[in-house]
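Here you get one chain, nothing else, as structure tokens; it is the form predicted alone.
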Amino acid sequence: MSYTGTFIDLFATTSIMNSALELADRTRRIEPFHVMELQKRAYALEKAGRSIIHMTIGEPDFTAPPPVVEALAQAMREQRSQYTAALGLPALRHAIADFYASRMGVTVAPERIVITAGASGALLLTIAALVNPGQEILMPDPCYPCNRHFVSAFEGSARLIPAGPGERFQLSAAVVRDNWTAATRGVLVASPSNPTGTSIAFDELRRIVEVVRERGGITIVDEIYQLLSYEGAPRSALELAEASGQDIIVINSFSKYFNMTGWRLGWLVAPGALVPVFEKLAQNLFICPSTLAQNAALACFGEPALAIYEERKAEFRRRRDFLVPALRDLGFGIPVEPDGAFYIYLDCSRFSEDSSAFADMLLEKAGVAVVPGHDFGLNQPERWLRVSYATSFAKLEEAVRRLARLLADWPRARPVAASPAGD
């Protein structure tokens, strides 16, 4: 074979290669995960030998608690690691129902819950179920990123829509009917929320129920933190769906107050009707949740799990006490007080007109990794830094510390201007 042959068959065959690896459009339409990527470039400056603090996954530092860690093991000592049901073990579908009735005084029919592949595996059934191409679901900005990438990933739009301080950074029942198009299907909101840990007053999230059910739409509430509200006791959207049980999804997880977050497991409470729907979409895309997770995950709701769960709840509202003064006395502000979940949206614009920038500059010199605004959406992320309190107490001490000495000669000669509602 002559030497020109053999450069054509490789030209060729790269040709067809390159044709083979053509990615679908949907991959473009999603974003990387910055955060994993800050947080790569945090573990290796530690692999480095840098001390760093890490405030920026909002991962509890706290893991599963004896009782869970004990039901794993009798799991996997008596085998039970077969497929479930791609609904989930009727035990602890009972066991989340039971929890509703004890804790929030909301009555759930088993039947409804879907136990899922944590709380994303959940919203992925949701659109998968209910968002045909082109057809769009309404957030606020800013928001989890992944929310609006779920979307994407079954061809429909994420309209964000700006949420500044005004509005605790959430969606109101006004800005969703100003906002409603022919093309709306629903709305997603998360109440408390991710990055803000603001959450949306119940006689509001009513509101936007209503006004989403008067166009025919769907609400879907992402309740993942709901069990780490600080201010009063959780109330559920599902007291709002009892009246007719057809218009909305509540999705939470067993990742953040039950601190069994690479477990992954999670669940939704559908309207009755969709549960065959969501049982179809389960079984050919994930077949069933973990097994030994859902088994470990029975012990979550007995009395000697859920006394830890609480103690913890208590020492995360200490840790947002103490961090939340401490940083607006460093020149931060902080215009919403968070009321749940571990994160605070920090206004960072008195030292830096670029988020990202000056997040880099406090991984390299202070050792002190937090997320700029990027991720969570459009509304000015350049301002906006979002800081997770999910670490020791006594880490979030040594970060205060740090961040002290350097910003202790920072030019401040440009106050934080006052962000206007609706920003």
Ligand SMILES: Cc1ncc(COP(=O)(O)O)c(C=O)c1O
Contents of the next structure:
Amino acid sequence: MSYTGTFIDLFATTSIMNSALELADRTRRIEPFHVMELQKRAYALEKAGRSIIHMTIGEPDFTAPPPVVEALAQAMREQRSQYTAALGLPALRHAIADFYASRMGVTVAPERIVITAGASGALLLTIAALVNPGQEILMPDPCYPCNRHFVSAFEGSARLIPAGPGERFQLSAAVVRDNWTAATRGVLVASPSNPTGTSIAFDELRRIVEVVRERGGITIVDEIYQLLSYEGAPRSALELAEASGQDIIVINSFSKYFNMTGWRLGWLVAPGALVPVFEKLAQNLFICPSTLAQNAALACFGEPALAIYEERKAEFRRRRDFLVPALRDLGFGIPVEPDGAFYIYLDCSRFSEDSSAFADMLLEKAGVAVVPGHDFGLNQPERWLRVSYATSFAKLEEAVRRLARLLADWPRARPVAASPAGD
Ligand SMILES: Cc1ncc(COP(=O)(O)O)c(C=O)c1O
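Now show me the form predicted together with this ligand; what you just gave was the form predicted alone.
Let's see the whole complex now, leading with the same chain.
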């Protein structure tokens, strides 16, 4: 075909192409992460020679420890890389069940555990299985932004309920009761939370489960940061499911505590009756989670790996214990002590009425990258910044020094309001 012919063909097909590329409505309901733009600029500045401290990323700076890497290498050498069952390797489901028993004192039948492609895969399967078009899931605002998009991708809607420091940025039983409507299917909470690092008090979670249960709904608890809880032993919502019902789904992941973000592995624990439904969906949507990652993950539960994970958890705690008072000294408001994950939600209203512009300025002038509240909901996002301490202690110290220099005689300084947002 000549060049002329090619061009004519291209023009002739333009209108067909336009309709071919017409997007499904659901794509318009999914918003991009604003932080990606900020991150792009941070990397561009770094490439241009600036020193940038990245406190945006929600990913441990630690990677999989040696026993897990060795288990991967061994699985590769032994060619254990073909599809597994859609629900995951039986040995891994057993290992997770044993871990619940030994670490959290909860008995879970391995048959109820479904291995997924990260917590993301677990959230996707859960919403696909349980939410009909037009139904609502209640969530706190702020929350992990993808949660509302999982629901809207399946034609449901996320009802974001403003949650302030008074509720530890979480839902309460009273709020769930007040906001429940005929369209409500259930609630989705993450404890500890992204972006706030705060957990729901266990008694409050129990009350939430009761309110949801009375209304015939489902409680979905994302425990992806549960093993990074710094105050007391981590407790799973599965305790509540075992005691009095089968209406709780717990989601977890190898991404955070187990330092395996890019390996794409997680799990959910479902009521037994739902497992065949999850199996059917998983078979069709994913076939199975990554076989190599599953084989490697078996080593996560051995003593050598667990000892390393606990050391790293202690290091996260050390960073939090340094950063919270240091940021308060600089004039940021931290109305609730974060008790888990690796995030701090900062009230920056003493310095600015626009957290996005303020985050841009911190990047440009101090080389410190943090996430503005806009990514996490509509509840006064202009007031808040999310700081991640998943970076080295030395870099956190340097970040505090840079912020101190920049903010020393900040012109807009005013006292942080006595009654913070949503309280
Ligand atoms: C609260 C929460 N849930 C789920 C996820 C998804 O994690 P993954 O799919 O890597 O397991 C994240 C990731 O940051 C998160 O913060």
